[in-house]
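This document opens with one chain alone, in structure tokens, the form predicted alone.
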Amino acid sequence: MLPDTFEQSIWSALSRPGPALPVLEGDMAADVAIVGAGFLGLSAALHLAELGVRTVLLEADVPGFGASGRNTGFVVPSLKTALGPADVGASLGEVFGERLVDLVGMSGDIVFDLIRRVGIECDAEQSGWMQPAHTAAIASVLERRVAEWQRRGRGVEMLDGAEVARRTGSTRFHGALFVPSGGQLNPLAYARGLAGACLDAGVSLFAESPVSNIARRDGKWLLSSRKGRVEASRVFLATNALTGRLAPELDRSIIPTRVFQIASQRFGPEEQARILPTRSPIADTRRHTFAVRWSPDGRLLTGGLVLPGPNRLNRAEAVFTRRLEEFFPAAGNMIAEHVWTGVIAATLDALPRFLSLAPGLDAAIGCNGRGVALTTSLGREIAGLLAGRVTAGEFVLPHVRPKAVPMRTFAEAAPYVWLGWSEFRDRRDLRAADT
């Protein structure tokens, strides 16, 4: 079993620590009770908060502990590389399809606008996300997709491979997808920001309070820690990846996936001028995407998946340190001097899904890599729904029962027989290129 690694992420090295928060203690009573504390859980409490609903927030650790605040802190206003509007409309119908689509256009502005409205401290910088094409066939793709987003009144831009060079300090790329509305930030200092906005916003915000159950009592929900319980009205579940066993019928709906990442030994303003010298992140076009930025203390970040087995940690120290030098070789050997990891949901589609339990229990699932931008957007419009802003039928995403996904067990190693088959044939692809 691999060790927990929340403290040695980048991210618990840079960030300053969190408000302090009570344990639940007692019994209290909220219009909505939210249970988790990621990106997706805060934004849902925050804006509840700001519309007047008392709202209770349960955290098993502490705000940002899980996915959120160990990830790398891209600020992506898009879905998975194989989803592009149509697809979007295809999958969820033309009506919810059009609305999840403006949402995802419109999710880096709402995250950058609510940093600068309650005054996070996270280094964000509003720089642009680009998507490089890592063949000239999938930079043609890019070029359609860049064209459905511009009919939709999107400033997306198409740049060219020279441009793609000069801007990333790799001439590797055949084009890309750039969107001037993404960028990326510190994702623990985020989460702990959105935090301290919740108790200023007079959320009722508890950690190290795992929920272990819920139950429905005289017309309300209960839910029950070690040493309190609160009673709603409403209950959300913004747990994802790791709901467990608090709800089984939602771990079922989704593919937990461990994803790694680490941070390189530091570089000066000579090595930062050459590669990615417009500091956006970017995350390119493979299956098994290379994704990199900088982090704000001038060191390269980079993830992805890696093969269960023995001594993981130090396999994903490898293969990522050999991915940043083969990207990037001017800037020589490449040392990881912070190696983490974390556990995302996956769906099987790789959309987000708006779930009901039961009447007045219910829970959003899937970011799919893709948590800053969408949890943030999409806490925003569920407490619009949860505050009856907004009617089922006039909400961003279809409201649906859990589906389980078949042969959960099997579908858990999914990820990594793909990655296998993934590598082989992006390597395939790149060597069909260059012929």
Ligand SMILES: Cc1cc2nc3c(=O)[nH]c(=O)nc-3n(C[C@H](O)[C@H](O)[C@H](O)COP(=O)(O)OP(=O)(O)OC[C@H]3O[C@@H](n4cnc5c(N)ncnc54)[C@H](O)[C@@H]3O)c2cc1C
Second form
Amino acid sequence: MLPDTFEQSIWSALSRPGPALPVLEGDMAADVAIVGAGFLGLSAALHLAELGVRTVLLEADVPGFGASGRNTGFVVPSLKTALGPADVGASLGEVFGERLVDLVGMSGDIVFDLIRRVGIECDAEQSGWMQPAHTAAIASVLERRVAEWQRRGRGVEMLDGAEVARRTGSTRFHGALFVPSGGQLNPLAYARGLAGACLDAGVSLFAESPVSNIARRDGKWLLSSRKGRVEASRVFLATNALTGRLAPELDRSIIPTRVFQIASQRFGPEEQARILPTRSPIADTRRHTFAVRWSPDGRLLTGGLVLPGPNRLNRAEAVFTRRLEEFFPAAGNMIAEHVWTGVIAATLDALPRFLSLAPGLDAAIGCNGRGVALTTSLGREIAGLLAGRVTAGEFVLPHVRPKAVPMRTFAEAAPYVWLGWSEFRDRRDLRAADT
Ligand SMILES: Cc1cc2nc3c(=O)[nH]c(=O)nc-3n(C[C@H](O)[C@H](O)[C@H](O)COP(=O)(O)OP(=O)(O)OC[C@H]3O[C@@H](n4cnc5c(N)ncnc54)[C@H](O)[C@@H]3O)c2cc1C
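Moving from the form predicted alone to the form predicted in complex with the named molecule:
Now the full complex is given, and it begins with the chain already shown.
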């Protein structure tokens, strides 16, 4: 069993404490009750309160305790490598596909505009997000992706190999897709800032108030926590990969996937001028992606999957320091001064879902590894829907019943089977590209 690593992350070390929050005690009423104060629940609550809706937000631990406070902080207004805008229509249908692609395309600006509007200090840098191609063949796929985004009026660019070398400090890449509206931030400071903005907007926000039961009573929903209850007309679950027994149907609709992160020792201005000098975070196209960025205090952050088994944190440290050394040999030995882990809610098609669990009881889940920008944006859209500003038919995602991932126990092992196979194919691609 892994120890919890929330306090070990670079973000816990760098972020100011969040606002002091009460525990829910006694009975209260709301129009909408939201469960889970990650980016999704916080953004939905903030936008609902701004629309004048009486909103309660209940968090089991503290805001940002889940994936939101532990991720790499990449703001990615794009989809997974395997998914171009056209593929989304194939999964969700043309109308919803187009709407989701539009929202993804705008999601970087939505995050940075919100940060500016409500004044969140989270080291936000709209320095663009880059997806370098690890082979020439993938560079051609990215060129097609860029053309698709450009046809939709999005300022996505294709960079050639020389430009990528200049912007990354690595000569390994064959070009890159570049999204200028992306960037990076400190995700825990962002979550805590959103929590502060929620309080300012009038949200009743409670920490250390896990919801243990949701029941129907007299035409309303009744949410029970350890010391109190909330009665609400509508409930929205934003519990992501930590849903557990609260809503088994929701939990079974995703594959929880554990991801490890490291932060290196600090580097001075010379290395920072040589490696990623433009400060765009990068996530390359390998199947087991190499993703890296600078932290605000001059550390390289990277991470990924590690096979289950003993000493997983130690193995993560060894694997990811080695990866950094391979990519940036001139920077010398890497030391992981922070190692932590979190869980992603993955869906089989890597697309998010808006789910109806019962009339008036909804959930959204499955932003995969793209949740910083997408959950913030979806939260805003969900607020519009719950406030009655748009109908389900006009919403960005289809409103559907959850579907269990087939053979879930085996599916949970799939990312690790996939890891070995992917790394083998990545190495084969790289060897072929070198010859
Ligand atoms: C290691 C890692 C790196 C990642 N890197 C990136 C990245 O760089 N860029 C990117 O875009 N995405 C990234 N992601 C994905 C991104 O972090 C998530 O998609 C996003 O944070 C999900 O937000 P959320 O609000 O849906 O869920 P979460 O942040 O997981 O929040 C769910 C909340 O629900 C609470 N909760 C659960 N059950 C209950 C209950 N019964 N009662 C009350 N509260 C409850 C939990 O405590 C938690 O706070 C990464 C994820 C991980 C794990």
